[in-house]
Every structure is written in C-alpha cells, then in structure tokens.
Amino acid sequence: MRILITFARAYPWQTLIMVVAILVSGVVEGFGLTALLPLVALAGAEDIMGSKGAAVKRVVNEVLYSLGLSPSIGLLLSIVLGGIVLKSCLLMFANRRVGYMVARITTDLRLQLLRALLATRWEYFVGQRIGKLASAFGNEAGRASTAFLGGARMAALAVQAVVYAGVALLVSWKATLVALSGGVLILFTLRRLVQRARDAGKRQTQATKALVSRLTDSFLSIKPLKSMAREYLADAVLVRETTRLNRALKKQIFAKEALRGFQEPVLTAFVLLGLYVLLVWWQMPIADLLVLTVLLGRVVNQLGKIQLQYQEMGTSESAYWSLQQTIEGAEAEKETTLGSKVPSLIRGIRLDRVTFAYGDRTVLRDASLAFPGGSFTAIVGPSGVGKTTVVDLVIGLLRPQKGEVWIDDLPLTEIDIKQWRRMIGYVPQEILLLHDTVFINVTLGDRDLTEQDVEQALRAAGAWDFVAAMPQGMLSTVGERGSGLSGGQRQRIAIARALVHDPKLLILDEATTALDPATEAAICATLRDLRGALTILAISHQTAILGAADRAYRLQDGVATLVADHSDVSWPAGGGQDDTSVTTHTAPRKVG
C-alpha cells in the first residue's frame, strides 16, 4: 500500500476528490439497495420478514415521509434503479478522474527522470547504459501508471464492500460477521497466487531492462555486424534476453489466471454454504435471507475483485520502485553550479596548471594551454591523451582536480555555467542528424530560428551551395541519420547547427577525423575563414588540421606542448589576472 499512500501524498486533491466521488456513489448506492425491504414488504411478504428487516424498513419509511413521500412499489423501484444509476454515474467521473491521474502520473514520473538525467554530472550520466534509461523512460512508468490504476480500483472497491457489508449488518449482523471472516480467510489461503504474481512482476522489470538494453547496444551497432555477417551474434544475446522476459511473463499469467480460476468456485462455494446455514441452522427469515443474499454476494464478490486488483498492483508496482532509484540516483549526482557570473570571451580561454584524472588513470598533469579569442587552436595527439578532455574542462562538463580554467579573467567556478554553455557552438565527432528536413536539423526545432538565420548559418559553414540545390531546399529531408548526404555535407550541416546560435566559441571534437583528405581540407578551409568572428578551438589525431590552425598544442603523457604559433598574442599561458591585451591577426566579424 506504500505507492498508494505515495501517490497520494503527490496528488492530494484529485485524489480526494476521486475518493470522495467513490464514498459518495456507495452511500447512494447503500441507500438504494434498502429500499429493497420495504419493497419485499409491500409486495406481500411482510410476514415473513425477520425483526431486522422490519427496522429497516420502518427507518427507510420514515425518510420518504419525511420528504413528503408515500412508499410505494414504482417508488421504491425507482429508488433502487436512481441509486444504481446515481452510483455509476458518480463512478464514471471518478474513474474518468483516474483516468487523468493515470495519463499524468506517467508524464510526470517521464518528466521527472528526464530533467533528473539532465541535470546530472557528465561523468554520472556517461556511465549510464541508455538502454536501461530507455526501459525507464518508456516501460517502467507505463507500469508504473499500471500500479497506480490497480490501487485506485482497489480502494473504490473497498469502499463499495464497506457500503455493503454496512446495510447488510443491519439487516443481520452475525451472518454479515460470519461471511466477512470467511472471505476474508478465503484472500488469506490464496495469498501464495498473488505473492507469486508480485514476484514474477520483480523479474519481468529486470528481464525487460536488460532486453532494451541490448537491444538499444546491438542496433547502434547493427551496421559493422551486419557488414561481417555477425548479426547472428546479436540473435543470439536477445534471444537469450526475450527467453529470460517470457518466462517471466509466463509465471504472472499463471499466477494471475490460477487466483482469477480459484477464486470464483471457492467463493460461490462459501455463499452457498453460507444460505443454507442461514436456512438451516438459523432458519433466517426468507425476505431477509433475499435482501442478504444481494448484500453478501457483493461483499464476497467485491472481496474477490479486490484482492485482483491488489495482485495486479502488486505485479506492477515493482517497475515504480525501480525508476524512483532511477530518478533518485540521478537526483543524487546533480551537477552543481557555484558561479553566477556572465562571461564575455574577449580575450581567450586558458587551461592554468591543470590535473586531470579518471580514477587512477591520468590523463593530464600540470597542463597549461591558451586559446586567445578570435584565433583558431588545434589540439593534436594520439587517441587517449586528454584531446577530449580538454574540451569538457572548457565546456565544464568536468572539473579540473588540481588548477584552474579561466575565461577571459574569470575562473570557471565563478562563471553562470548554463550562460557559458549558450556561447558555445559545439560539434562531436559522431554526426547525429535527425530523419528530418535540413532546416529542422540546424534549428533542432527552436522556433525562434528563422530561415535566414539557418541560411546564414549553413552560408557560414560552406554548406548553402548544396543544401539550395536539393529539390526543396533546406525544407528537404536528409533521410535517416543523414543517409541522403555525404560525410562532408553532413559535416556542414552540423557546424551550420554549432553556428546558428551565433556562438562566440566553435569547438569541434575529432569532427574531420572520418573524413577523406580532400573533404578534411575543405572543412578546415570554411574553418579558417570563420577566424576573428567567433574563437575556434579543435582537436584531432590527425596532423592536417595544423595547416589551418593559428597555434596548435602537442597532447602526450598528460603534457601539453605548443608546436605551432602563427598568431599575434602577447598572453601568459597560466595565471589569473593579468592587465596584458591580446590581440591576432584577424578582426572581429559577425557569423555568416
């Protein structure tokens, strides 16, 4: 009953007003259903009816006196049917209620893991395998929804037995005792079937997360298997995976189906020991025995459904669990922002002594390197040095151990990162383009965009040419990750999407390296001619980036070396503050 009582405490008032509609249409419901002796009564059978039901039938007839009413058997029927009618009405607006309740919870328990995951540290969210945040995302708050559903019926169930089992202690309350503690002991015997149920429930949100976790691996893989006829080793993981999710499928119909196949003949068994007991032993009269008869069966039937409803919570509610340590460990690895300062990038970017290790692996040590504004750096060594992450040290996304990033005569931890992070135009070395238009793949859908800021954009990457030859334009569509264009162009299309922003700091992260030498050329061509209109920093394994950079720093054994300085700068590589301009030999312009 924990998720119920959490959910509750997330909602407060529509769960009270869901509830209060479920308390209302029982009482309505009650009401109606004692009107059923005093109609017994008129219809000739007052003589058989026992000493409770005769009370019953002299409070209900006061009550229509009362409001000025005369019993009556069309009166009596109508109020029967109103009730009934009345009920259902009210319990349709409080399942439509759980049912917005249901379609919100998913959607807030999505939002709340997305915006949890987004706020995380980058080291945090990198060691997250994406599939296992995929199986989250979609299926686990699907479920978790599901648990959600199976308590609200549960507790409007209950209330209706209450109601029930209410009318039916006036009437008799020694038989009414008596059927209780038998239903009751009937859910204690069968309470192995829906223990089973919430255990197969535990494994199927394990099984499915692993299963999408493969999945989401062996489909960003799929082209080199495929390429090496291999598939069939990825066949084999995820029908290893689909086998382990079925037979956990397997046990929760099993068991959900044996308590749904033992409940019915053990229940109809009890209610019918039950009349003959009445009949037998107590000799209860028959028009009391009639109207019980109703009541009790309701009280059984709906102590029946609700211990479905419970195993279906129970089955479900597992997948709740599981996302909130999800959202919780994602909550705990917040990426904290001390600074609150705005950066202005004017005269550069330094890295002042730093050191950098991912665990006991070093990666830089003492390192000093200075990117001056408006100038274009290259970053220069073999896979494995720390290219890589220098440029999150810049962005942020790590934090130096020992030393400092500067930016201009501000230091990192002093600056708003989220304001840092709006001046920069980033490209990664996997281009990730949308099955979209061109113009959706530069704008990423912001809508304050325009179509000539992305012409500007796609000008500025030398990307104009090609894209205003295709059939629509930039309206046209790239095709599936971009399969519609060549390496080259769809390179053009990603610094197009890093400038369209009008950033003040380029960075490209190994984005030539799969390129052919001609096309390398080219793009480290446009790159050049970017100079003095927005700072450039890139880093590569590859050697012929040198050509087109201002300065370039060597990467090796966690030292940074400056090979190459073509530019006019006349500032210190480490320290703080420092009075001293810098200047290179291009002046500022505006992108595109």
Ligand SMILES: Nc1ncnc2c1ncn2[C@@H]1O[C@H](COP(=O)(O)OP(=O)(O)O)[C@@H](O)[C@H]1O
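Residue numbers count along the first chain shown, from 1. Note that the structure is predicted; figures quoted are calculated from it, not measured. First, how it differs from the form predicted together with this ligand.
- Considered as rigid units moving between these two forms, the segments carrying Leu170 and Phe262 are the same unit.
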The other form holds:
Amino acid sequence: MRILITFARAYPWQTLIMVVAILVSGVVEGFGLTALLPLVALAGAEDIMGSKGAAVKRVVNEVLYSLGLSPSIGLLLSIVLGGIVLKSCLLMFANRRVGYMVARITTDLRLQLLRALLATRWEYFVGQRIGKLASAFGNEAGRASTAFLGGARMAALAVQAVVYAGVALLVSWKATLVALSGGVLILFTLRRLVQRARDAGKRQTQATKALVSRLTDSFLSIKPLKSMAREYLADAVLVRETTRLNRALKKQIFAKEALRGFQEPVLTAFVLLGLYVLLVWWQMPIADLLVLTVLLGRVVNQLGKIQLQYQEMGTSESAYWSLQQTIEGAEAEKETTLGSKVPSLIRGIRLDRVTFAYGDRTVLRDASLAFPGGSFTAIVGPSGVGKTTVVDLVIGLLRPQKGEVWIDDLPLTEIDIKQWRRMIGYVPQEILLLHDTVFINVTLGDRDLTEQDVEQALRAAGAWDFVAAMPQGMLSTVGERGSGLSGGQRQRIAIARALVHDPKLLILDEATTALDPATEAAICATLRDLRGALTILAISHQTAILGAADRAYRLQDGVATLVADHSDVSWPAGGGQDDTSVTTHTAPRKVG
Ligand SMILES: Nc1ncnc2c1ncn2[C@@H]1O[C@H](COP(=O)(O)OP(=O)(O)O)[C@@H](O)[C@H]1O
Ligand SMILES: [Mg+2]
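I've shown you the form predicted alone. Could you give me the structure of the form predicted together with this ligand?
Below: every chain and molecule of the assembly, starting with the one above.
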C-alpha cells in the first residue's frame, strides 16, 4: 500500500483526476442500477417486492417525477444502459490516464536514476556493477509501473465495490453485511497465495539483478573465454542464474493462477449459498432478491478482482523498492560541488603533500607534484603505482584525504569544479570511437562545433593529413569502433576530440602506451608542438615520453620524484616541496 501513497504524493494532480473519474463512474453506474428496482415493479412484480425495495423504488420514482419524467419500462431500461455507458466512458478516461501515468512513471524513474548516477562521486560510480544499474534501468523501472498499475486498478475496483455495496445496503443491509463479511473471509483464506506471489516477485527482482550483472560481466570478458574455448564457463554461470530466475517466475505464475482458479468457484459457491438462504430461509421477495443478486454478485466479484490486482501490485512492488534504493544510494553519493571560483590556469597546477587512499590502500603519501602552465610534464612509473590517481585528483574526480590540489593560487576546494573540467581535454587509454564520421567522433555530437573547429583540432593533433586523404574527408566514417583506422590514427582522432574545445590543460592517461615506438614518437612530437599554448600532462609506464617532455616525475611507493627538468621555469619557488602557498612564482614560460 505504501507504494500507492508514494505515487500519489509524486503525482498529486494526475492521481486526483484519476480518482475523481473513477468515483463518478462508480456513482453513475450505481444510479443506473437502482433503476432496476422500479423496473421490476413496472414489470408487474410490485406485489412481490419487499418494503426496502419499495422504498428505493419510491425514491427513484420521485427523482424522475421531479425531473418531469414518468417512469416507464423504456425510460428505466435507458437509465440502466445510460448509467453503464457513462460509467464505461469515464472509466475509459480514467484508464487512459492510468496508462499515461504508467508510461510516465517508467520514464521519470529512469531519468531520475540516470541523473542521480551521472551526478555521483567518481569513486562511488566506478564501484557500481553495470549489470545492477542496467537491471534497474530496464526491468525494475518497467515493473515498478506495473505495480502502480495494479494499485490504481485496485483503487478503481474498490470504489465501484463501495458503490454497489452502498446500493445493496439500501435494499437489505443484513444480506449485504453477510455477503461482505463472507467475501472478505474467503479472500482472507486465500491471502497466502498473495504472499507467495509477493515473495516470488522479490526473488525475481534479485535474480534478474544477478543475471544481468553476470551477463554484462561475461560479455565484457568474452574474448579471452572464446580464445581459450572456455565459453562453457560463462554458459554454466548464466544457466545457473537463468534457472534461478525461471524458478521465481514459475512460483509467481503458480500463485497467480491458483488464486484466479480458486477464487471464482469459491466465491460463486458462496453467492449461491447466500441465494439459497435468502430464498428458502428468509423468503425474501423475488424482486428484492433479483436486485440483490445483481448487486451482491458484483460486490463479491469485485472483491475477487481487487485481490488479484493486489497480488499483481505485490508481485511487482519489490522492483520499485529496489530501484528506489539504487536511486537513493546514488543521490546520497552526489558529488559535492566545491567552490564557485573560476580558475584560469596560468601559473600551473600543484599537488601539495597529497595523501590519498582507496579505502585502506594508500596510494599517495605526502606526494608533491607541480605542472607549470604551458609546460609538458610526464609522469612515469610502473603499472598500479598511482599515476591515474594523480590525474583523477587533478580533475577533481577524487579528493585527497590530506594535502591540497592548487590551480594557480586557488585550492581546488574553492573552485567551481564543472568550470574547471570544461577547461580540460582528456585522452584515455582505451579509445572508443563511434561508428560514425570523423567529424562526429571529434565533436561527439556537440552542435556548437563547426567543420572549421574540427579541422583546426585535427591539424593540431597531426591528424589532418590522413583525414583529408580519406574519400569524404572528415565526413568519412571510421568503421565499427574505428576499425578503418590504424592505432596511431585513432589516437590522433582522440587527441583532436580533446583539443576541439580549446582546453587549457591536455591530459593523456597512457594514451600512447599501445602504440608502436615510431607512432608514439610522432605523437610525442605533436605534443611538443602543442605545449606552450596549453599545459600538457602525459602519463606513461614507458619511458619514450621522457625524451619529449619538459619535465618528468617518477612515481614510486606513493611519492613523486622529479627525475628530469629541461624547462627553464622554477615553479613554484623552491620546487614546491616546502611552501604551502603559491604566491612566489615566476610567470610560465611560453614555448612554440
Ligand atoms: N577504485 C579503486 N578502488 C580501490 N583501489 C583502487 C581503485 N582504483 C585504483 N586502485 C588501486 O590503486 C592503485 C593505483 O591505481 P592507479 O592510479 O590506477 O595506477 P596506475 O594508473 O599507475 O596504473 C592500484 O594498485 C589500484 O589497485
Ligand atoms: Mg592508470
């Protein structure tokens, strides 16, 4: 039930419109049905009508007379029909609203999850299982709205049941109360089936999450498995998860079908028994009995349907809560936007006695590094030593536990982090080109960028010659993931992609590692040409980059040592090891 309240709170207006439409439709139908009583009377059965039935008949007749109408069989039949037609129209309207809302809830939940995830801290984000998120996005968002649908239908049926029961009460409160309590008692005994479906639904949510997680893991690591003919290992794992899911679904289907199967005969038997009692023991007048049968039959039938929808809601509900948990988890890990100052990056970037640990794994210990503005600095060191960590600290994806990152004389904690990142061009190690044109691969779909911007970036990246030689220039497609290009060419496209926004800082994280020495040397030469106009920070576990850079740090055991400095800047003064303020430094060297 909590889920219905949650949705009603999130969509108050839509819920109100829906509820009013359902309510009015119930009342309209109820009025149509009360016309049955005078109808029976007009059909000549007045003498067999009970006192209550006669009372209802009188009220209906009075209403009709006051409207200037005299009750006739035709009119009364029309009222019954009109009531049903109007009810159907209103319900159709309400159901359409429900349908729209179902679609909207799915979309809103997906967007909410997406936005929450995109805004999370980097450390949190990289720790998330892709499969869990994919499952939340697809399966859980869809099933969450199914839960809402079940709940909304349940509410609609309940309103109608109340109206029928209300009219039935007017005819015979005793019979109605007996029918209602009997119906509720029967549903109560069948509640185990509802609970079973709900449990199976929970298991479905868990199993789907596990399956999709396994699936994405397996697909991402399929190449070694296939190369060593070990696909069956992935197959075995996936079969296990799929079987688990299948078991949950089977239980769910059993519970649903059992409920449906048991409900109808049991409820019908109950109604027939009631008829027998009313007819034989109470000797109720036929006319009242007729109307009561229609009304109470409906009430009891409605109660059964309410339970089915309740079961449906219960089965899917766990998906909503699981999704909600993922969303709330992500929202709690929102990246804090630090300050509001806008950096300019003229003098340089400095890590001052920075200590950083992933959990209890300390990667940097009191490390100090400086990247003077306009210079080309390299960081070398073996794999796993913390080079990427340094870069992520500079970008502000990670925050140091101790020490400070400075951009000129502003600490990163006082800087508007988005503004800072907009000044960065980033080239990762794994380059993913889109199956699209060179142009789109450079702009990534940013419509503000023109062909001129792209040409300029391609030239700066040393890619213009080979792009211009392609059949349609920058409008040529690069093939699936860039398969039409060599490794060095793909790398240059990626550098152009980083340069096209006119960054102040260009970061290459092992971007040249996978290249052959000649191509790496060519790219290093390109970088040498670019420095001065921008600050370059290149990372490598190879040493080729050392020859090209102005300065180089070697990272080892959590500390950085300056191993080469061909630049004529001494920034910050004293090598930056001792002072914590960045007030005494010279202007950056301009090269190129
Ligand atoms: N998200 C993370 N959680 C825990 N440990 C991590 C995480 N990222 C990196 N590490 C660990 O931190 C160390 C430094 O990682 P990284 O900076 O990526 O090294 P490099 O780029 O020099 O290869 C590695 O030993 C790695 O295992
Ligand atoms: Mg790395």
